[in-house]
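Take a look at this one chain, the form predicted on its own, written out in structure tokens.
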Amino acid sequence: MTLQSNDDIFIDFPTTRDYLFFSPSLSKSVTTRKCYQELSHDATNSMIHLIKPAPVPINENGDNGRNAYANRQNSVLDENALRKDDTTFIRDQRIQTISQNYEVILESIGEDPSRQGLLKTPKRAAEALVFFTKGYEQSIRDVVSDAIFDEECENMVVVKGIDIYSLCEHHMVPFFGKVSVGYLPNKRVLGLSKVARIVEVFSRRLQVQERLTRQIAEAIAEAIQPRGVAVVIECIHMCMVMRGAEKVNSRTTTSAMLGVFREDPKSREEFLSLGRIAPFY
């Protein structure tokens, strides 16, 4: 397989000083010496560095390779939660250096931190949000790992009404609503309590409403392989209420449907009968 590509590309060596660089306006590789002090690097591998987008292999057929990989998508269960391994000394560090920040930005709309009202709002602050963000401290798969159960049951299940909260990735302002989730079994089923669990860690992270949706049906769908999963989920958007369009009465509606649900229009007809969402505001 050779690589065909106009980029200029850096060869990072990590058990030398050294720096490899190839470009297409040069006729050889030219060497140049690192000037910073080094970090650890795995000794066994070199990192690649593009300046512009990687080069898509070639193989000897002529195909780019890039339809192998258009279809494969990386398993939501295996996802890495981005705080999972904090320690109270890191989780501290994080609070400490939000709330500076926050103390800025109360500076910067022209506000004085220094008085009564505000003198502890930076920290206060900072807590809620690593609160609001405490999504990424869990991987799904530690979440649904020991609920799983064998039974031999055909008939869709339904658990609806779970109350969501979560920040639009966009504004940072919240959006709520409720979720309906439903599935049909196919030999094993999830506790329920894990449906509104897996609900919650995807809400409690920097979301737009449309990837949480996908990102539920198909932690279900991978968690326990059932025939079919639908999820529909109605949210009001702050970003919509309070600043831009302004519309206090707006709601945001979105479905995924897998397996049977997209395919069988009677299957799909009655989890919406069922997983109906209840006017909430």
Given for the second form:
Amino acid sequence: MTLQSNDDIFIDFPTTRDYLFFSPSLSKSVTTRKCYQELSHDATNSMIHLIKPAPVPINENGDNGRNAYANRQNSVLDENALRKDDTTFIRDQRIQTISQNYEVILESIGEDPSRQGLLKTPKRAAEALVFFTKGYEQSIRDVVSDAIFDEECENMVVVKGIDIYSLCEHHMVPFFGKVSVGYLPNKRVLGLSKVARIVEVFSRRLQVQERLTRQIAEAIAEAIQPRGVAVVIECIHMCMVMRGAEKVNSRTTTSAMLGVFREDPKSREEFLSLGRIAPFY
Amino acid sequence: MASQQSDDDTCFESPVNINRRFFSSSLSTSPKSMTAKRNHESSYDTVSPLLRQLKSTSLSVQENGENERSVHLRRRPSVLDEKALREADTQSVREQRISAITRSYEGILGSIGEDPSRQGLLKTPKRAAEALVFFTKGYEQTIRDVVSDAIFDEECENMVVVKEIDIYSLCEHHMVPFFGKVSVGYLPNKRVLGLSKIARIVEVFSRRLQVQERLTRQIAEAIAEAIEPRGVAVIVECLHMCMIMRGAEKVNSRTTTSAMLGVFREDPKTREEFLTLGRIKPF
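Having looked at the form predicted on its own, could you now put up the form predicted in complex with its partner chain?
Now the complete complex, all chains and molecules, led by this one.
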């Protein structure tokens, strides 16, 4: 079980700094951030400090000592979706380019692209690949939208056994498995299908299992600011089963524990038993 | 449940196949195969029905077209001697292939909206290209090389079943993996095949761009040709990622195909015995 440390914020990829994470054009986000600021100011919500610092207002300009830290920790909710502005035309162009590349691939592996079974394969493979990476088309804030409800729920909420199918970013070969997500609400709960949608948006990308786990946990933490979030993912990696080490029965498990789940072993244990992933395949 | 193989499927061969020289005289220079063919000639009167179902090796090499059977025979090429698409690959040809596929993957990464220069994706095109070449390594071997001379004379009269062989293949329609298990059984006719050669035959056919039905048929025909048993049966049960990860998105469904040749096609009791012995447990 891997424990998430604060050090991982330093391993961010350089390109993510270019994302506008406090985008002033989104009026809704400015409002909600102000609300969070006021609500959480007095309450001891240690979750906030683990995810991102107390929000640095947009109007301050650089001299704040926290800016360096804030810049490294990007908001997961407002991260720019890479393919967000796709019109149908752009999408068709993408599929066209990928089809052409697949034709070259078919020739290069020695096959005959003009035989009956392979005639439309480049197009089908391109559309399949675009589908497998459709997580790039949505931002989390759109997915979560307004399915955040005020509830007097104090006990753990666990959504377990969510199937995920993702692509390994190192070999572009699928990996698949199950996710269990749990959180301890702090007066706010998230719509249950939104938990599954968050998982879906992050998994339908070129992913590394560790990053996937962390992103799911951070998205839920940001969206509802609970007392704690826990995520466990168990996957079979085709890149390890079909090639390379060729270990048929091995699975990879990663986890992310934030807030109460990191500090209190009993909460962690309760989550691990409630959200246990039964053997599959 | 068993899919009946009909002779009609010989008519569905793509035009490319017909051009392959499937009775290539150059490949039958090894003394053992020549001797084997002559043995068939001497036993022509008692040739097994299995052979009649597939082809008769002895006829076409000698006779020249007048036989009314040779039209039928020419439709079904020999599986053992089928040319391997990448057989003549030298090291430099292989590297050329990999760099062509690498460039294609770079284009693909850019087109899906990702940033190919980020740390995790820097070497991905090359890794993906090598992975794909590995997933299609079945094109590099002919079955005759795989089987080589692991054919032994044995007085074995009972069914031999090799079950639950793991296979990992690529769907030729979407280039997405499908994987599962294969069970192979045959009733020997004085000759048995080395057991690991069965698994190797399965491996060579599955590491290609495949359709599950064709994969099943090819495995059955290769074993039938190699040792000419009284019957061959193959069951393949697979999960198709193209159906689970996309499209219909049916998570729990599996596809089962089978090929029954010879005694297994004609005798229901034999078929039932194979289905019991070679049953693929849920995985």
